[in-house]
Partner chain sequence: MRGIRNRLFAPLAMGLAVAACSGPTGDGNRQSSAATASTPGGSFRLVDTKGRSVTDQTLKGKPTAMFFGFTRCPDVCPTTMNRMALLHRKLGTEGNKLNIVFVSVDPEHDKREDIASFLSMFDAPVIGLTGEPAELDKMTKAYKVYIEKVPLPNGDYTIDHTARILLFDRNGGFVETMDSHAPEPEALGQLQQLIRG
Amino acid sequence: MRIPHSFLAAAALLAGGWALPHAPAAAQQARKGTILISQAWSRATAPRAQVGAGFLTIRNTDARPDRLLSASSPRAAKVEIHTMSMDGGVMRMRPLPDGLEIPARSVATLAPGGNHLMLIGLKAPLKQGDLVPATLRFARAGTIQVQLAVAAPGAPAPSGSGGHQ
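That sequence in the form predicted on its own, only its own chain, can you share it?
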């Protein structure tokens, strides 16, 4: 009997206890009015890390725009809304003090390499499998509670989130 090499390679990985980074499990959805939050996730941090990031998808089904004004989490001293952009060939990250507009009838994706939540002053490392509670405050929709599902360090964005790796 001949066993395919790919099967042997996969078996060796599993037997050795090695694991490839996995995309986070599908987190719950949260809705308030015309705002739907989905695919809320984060990545595990190093044991002494002071910062982490949060990613999610925001769908606005209203005919009017809304704005994500701020966020908070009991797992961090503060949460800021950040963006990343290229400046002279250097990737720069900066806070968005006025928040993030969610245009009417559109989807905004907070993903690695783009807009994201920055958890500053972590009270404990984010561990794979944790659920990190966060409160999002919108100009029109008000507050929405979400849970960021913590994936492995370096995990890719969930499929369909539009995020970068």
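Could the form predicted together with its partner chain be given as well, to go with the form predicted on its own?
The text that comes after this line covers the one chain and nothing more.
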């Protein structure tokens, strides 16, 4: 399993990022080793905004846990991994300095209302329809390139997911 996946990932990197042919247009996917990234998306930001959010789903098919250590994007000065919680109606957001563990044979979701990537120091606003390149660094899987598909401002879910109300 490992070799073909690595090969595919390498081919994808050479191709400058890819979306699986059968995936919906907005469901950005990438795979490397035993890590599969899907539903990579973001939201359009205001003209003067300096920050944006990134969301994605990480599936770990390995029998061992992996860890998302850090992320970066050419569109932002830096990218942090944040957690967000609602506690008695109060929104709290905190960085996860040690990243996010992806337990063995499980799925970790970075989604609205919870964990997310925080794009800090945007070089230009994120526009709906943009594909924002991002590099994810995992402890085991190494680096994975994804593209965040930019949905409408304040969108509760990625475009075309059927989740928009």
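Positions refer to the first chain, counted from 1. We call the rigid core whatever largest set of C-alpha positions still superposes within 1.5 Å between the two forms. From a predicted model like this one, the values you see are computed outputs, not experimental measurements.
- Comparing the forms between these two forms, the C-alpha position of Met86 differs by 2 angstroms or more, with the core used for superposition.
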